[in-house]
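Heads up, the chain below is alone and in the form predicted alone; it's given as structure tokens.
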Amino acid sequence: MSAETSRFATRAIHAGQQPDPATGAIMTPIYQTATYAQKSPGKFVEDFDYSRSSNPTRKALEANLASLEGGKFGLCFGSGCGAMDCVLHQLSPGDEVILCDDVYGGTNRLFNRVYDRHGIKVVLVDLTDLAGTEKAFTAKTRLVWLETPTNPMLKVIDIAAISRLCKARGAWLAVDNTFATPVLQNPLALGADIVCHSSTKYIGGHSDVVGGALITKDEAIHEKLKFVQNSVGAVPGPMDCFLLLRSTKTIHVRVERHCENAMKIARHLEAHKRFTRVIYPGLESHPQHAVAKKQMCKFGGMITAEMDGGLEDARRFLERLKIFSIAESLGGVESLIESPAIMTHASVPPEQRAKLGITDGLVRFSVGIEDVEDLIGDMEQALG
């Protein structure tokens, strides 16, 4: 049995790497080189000529990517905000992309205020509504993106059914699974046909490196992807992809942990008085808990809030955090916590913010690996 065709946790440790063949060095090398020499003009080993092109750490990292996806091609990138721009620039001038209405500030600002400005129409739509969704196609559509859960409602947006009817119209659907990761999702696997990582997030998992990556099982789409990621150069280095590989090894292991200390903490919310709502696919209480249920297999390390006294009460419980760390991004071992309307969602337009629900009380939660009662302890001292 090869490493590509074992069980994910196999795959995890082993899919696109081999022992050193020069060495027999377990970990991949990091090859930190910029070009390679050619026996003949022309004649080079593999697709090595420059490393903007390919590297065999990066390589690797692709490779492991694709293959705990589900994916035969890997695409990797410098951030998550390169690799979705390398999608964007599959796009032409009078073409329509439908956006998942709850989407990362990031992902809302290049979408809605940089490629709004090259002819691209994009249309903000509640994807869970799929009577909704389905009248926001025009023959124009060539591109759905969307987010499941989302960032910061925790939304859960059906794939399979979004995929019928982007099948049905000729547009790509493209998956942003950085909250999910695969260990608990496989978007391909639901009728996707890209999957977007942030390697920054949940695949890194120690916050020491920025990275995104593309996924897909299509070749012609894979290709196109490859021209533009290797025209535009936005990929990362191979030291960054090296810790991204060391990551990848633990990702399992660490997910399941997230989604027990999630689980924990979402319950204990739910049932304090300081909190008049607590969003967490896991919970029964939430709206799309049995799409949760049916496409992951687990819910995840990431749970949304609302606290009872606004943004001055949300602020107070912050910075009276001792173990939480007040900070953006998410995904890492350690616990972090933020307040999305003025730091991670900023950049969202206030009237979008309030229809989405993202109040100045609104607080995200990345719960970390720490012991979950040190955790639990912590809120509890913070709100007293």
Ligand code: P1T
Contents of the next structure:
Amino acid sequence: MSAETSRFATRAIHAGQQPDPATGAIMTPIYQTATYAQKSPGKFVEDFDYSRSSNPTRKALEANLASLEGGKFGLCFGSGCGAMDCVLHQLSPGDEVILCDDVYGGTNRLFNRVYDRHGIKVVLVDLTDLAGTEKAFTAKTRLVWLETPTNPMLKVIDIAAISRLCKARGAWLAVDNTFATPVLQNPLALGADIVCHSSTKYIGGHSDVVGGALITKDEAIHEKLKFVQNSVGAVPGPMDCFLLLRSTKTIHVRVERHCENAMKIARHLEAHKRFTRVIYPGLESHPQHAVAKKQMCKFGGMITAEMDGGLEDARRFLERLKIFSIAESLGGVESLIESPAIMTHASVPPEQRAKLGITDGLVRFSVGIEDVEDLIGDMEQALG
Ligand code: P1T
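Same protein, different condition: the form predicted alone was shown, now please give the form predicted in complex with the named molecule.
Now the full complex is given, and it begins with the chain already shown.
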């Protein structure tokens, strides 16, 4: 049995990596090189001619992530936004994209304020409404882009149902699987054409690398994406690829604990009088809890909650926390908290924020893997 055909934890540790052929080194070396000596012009080892095009450390990470998502091909980028940009580069002026209405602020900005200037029409749709989604397709729709759970409102979108709509109309479905992680949800198995990650988050897991990835099963799509990856050159350096390879070896145990801690905190917040609304896909009160149970094996480490006061109340709560740090980003072993309205989603137009319920009193928790009693104690002292 090869690493590629084994179970998740074995693949996390071994897929894409063999002891280094030159030395037997167990860990994939950091091939810190820009170029490679050729025996004769145009005759190089494997596909290694220049590190923008290919690098052994990056190649190992690309194969590892492809395996974790149940794909055949992986491509890595210098950031999650760099990965998204590679997909958007596949479009031409006049094409239309259906974009999930609740996405990371930077995703919204890339689609609506960069690509709109290049003649791409972006239509924002609530993808939890399947009938409304079906109506949003036109003959020009080439791509549907979604996150699930979404950032920051944690809506859960039925990937298989959206995939059926896309297949019937010849549009690609790209799923940003950053919040769910490959441990909890595999969009390719549910019919997605492309999976995207901000590997800055759970894949990296330690808040020390910015990175992105695209994974697919389809060779023709992969070739198109790889062409743009090489042409644009938003690739990660070998040191970052090494750090990410080190991280994927523990992703299954980290994510397990993130889920366990988040479930306990979500239940605690739900019973707390200072929080008027708690959104967590694992709670029975979540509007798409049934879809979450169907397509995820657990419910992740992200919680969004509304405080009873406004911005000033939320600000005081955040400032008083001692273990949670106030910071953008998520998915690291340490707990973070933020205010989407003035931090991660400040670039989303206020009308759209209001429509989605991104109010001033909303706070987003990235629950880490500390002792959960300490995290709950920290929140209690801050609320006290
Ligand atoms: O930051 P970068 O690696 O470029 O990834 C962008 C990105 C893509 N997709 C999702 C779902 C994301 O959450 C992000 C980045 N998000 C944050 C920085 C944040 O705090 O929400």
